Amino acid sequence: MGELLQTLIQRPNFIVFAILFLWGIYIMTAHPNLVKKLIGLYIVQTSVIFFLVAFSAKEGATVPILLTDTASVDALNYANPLPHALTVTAIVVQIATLGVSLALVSAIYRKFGSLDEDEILEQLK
């Protein structure tokens, strides 16, 4: 338990990411308004992107491109490109998800005249 606390004190950004993630989950579950649910989803996705960016940061690293033929390569000197590629992919997915979700919410509002989840469920009964 002491090691976990020590790690969290050294990297407070992980605490912030967890708080953002939980806050987004709370917004999605607690509010009946569909637009507020989308805002909560956006906060959750943004916290995951921030986590990937912070997790992939490496001090003193360079790009993983070898300009000469060397037999021994020290991997500690290079940044891992995979988290950066995942971050770009997550941003594209986030934008696409938000766009499609807003289009669906707009269609729901045109059909039911409300964005409140409870009112829409009442009309469906």
Second form
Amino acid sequence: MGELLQTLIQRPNFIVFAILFLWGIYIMTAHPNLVKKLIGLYIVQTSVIFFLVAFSAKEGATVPILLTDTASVDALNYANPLPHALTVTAIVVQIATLGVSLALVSAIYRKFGSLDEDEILEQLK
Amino acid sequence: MTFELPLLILLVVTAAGAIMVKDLISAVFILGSYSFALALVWALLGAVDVAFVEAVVGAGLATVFFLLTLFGTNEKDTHIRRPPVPWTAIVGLPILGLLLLYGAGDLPAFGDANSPASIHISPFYLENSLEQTATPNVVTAVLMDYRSFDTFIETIVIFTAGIACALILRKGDS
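Shown: the form predicted on its own; wanted: the form predicted in complex with its partner chain:
Now the full complex is given, and it begins with the chain already shown.
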């Protein structure tokens, strides 16, 4: 138990990721308002990207933009560029899904006149 | 590293604000500030490209999308009484949290240059991209040269999302 606590204290990024991820999922399942559910979804998505980007950091390394014109580059001096390239793609896909789900929310509001899950279920009965 | 802890606390506080505030417009603006805090953390971790994209797309475009939806719908969270917490959340979330904590011990240490993610193929890109693509920014080289088809086909994702939005929001259908 003490060992686990120590590993967690050394990884504040992971604690923040776990808090945001679980809280976002809780809001997605428990909150009745549809826009609040999407805010929870956004927080879950960004927390996962945050978790991936934290892997790319290296102690004492700089941003992955090469400083020299010569061909020899020491990889230890630059952060790992691959998680950055993958997460840039993921952020754009995240916005695409968010846009479609917001369009669905406004279509639901147009039909039922409410953003509240319970009222919509009431009308569906 | 000295700035990192306050920024992480700011991240959790702004996320809590976005979740807890009743007025939805305020919640959306707080979510925008959460995105900016996230972009700051990423810039601090060395992920400048991700920070740019998050500041522009996450804080800018997502806030605009949320606001456009809210202007067409109800701006208040009308639910007054607290709903009962579903039992799936009561049972599932602690299990998920315990699994996450259990897996934390196997993760590489933060900032470890010899973590598995950083030793397999990523040094190849750092060492050879300038010679092969003549681009100093390695993230650009990976996105636009080595994985250019992936980036190109991603425009289809955006196109599909735009078509879906247009079809959903089409007026006058029965």
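These figures come from a predicted structure and were not determined experimentally. Numbering follows the first chain given and starts at 1. Here the rigid core means the biggest group of C-alpha atoms that line up within 1.5 Å when the two forms are laid on top of each other.
- Its Cα shifted by 9.5 Å between the two forms, residue 63 is reported here after superposition on the rigid core.
- For residue 77, the displacement of the CA atom between the two forms, after superposition on the rigid core, amounts to 7.5 Å.
- Once the rigid core is matched between the two forms, the CA atom of residue 7 is found 2.4 Å away.
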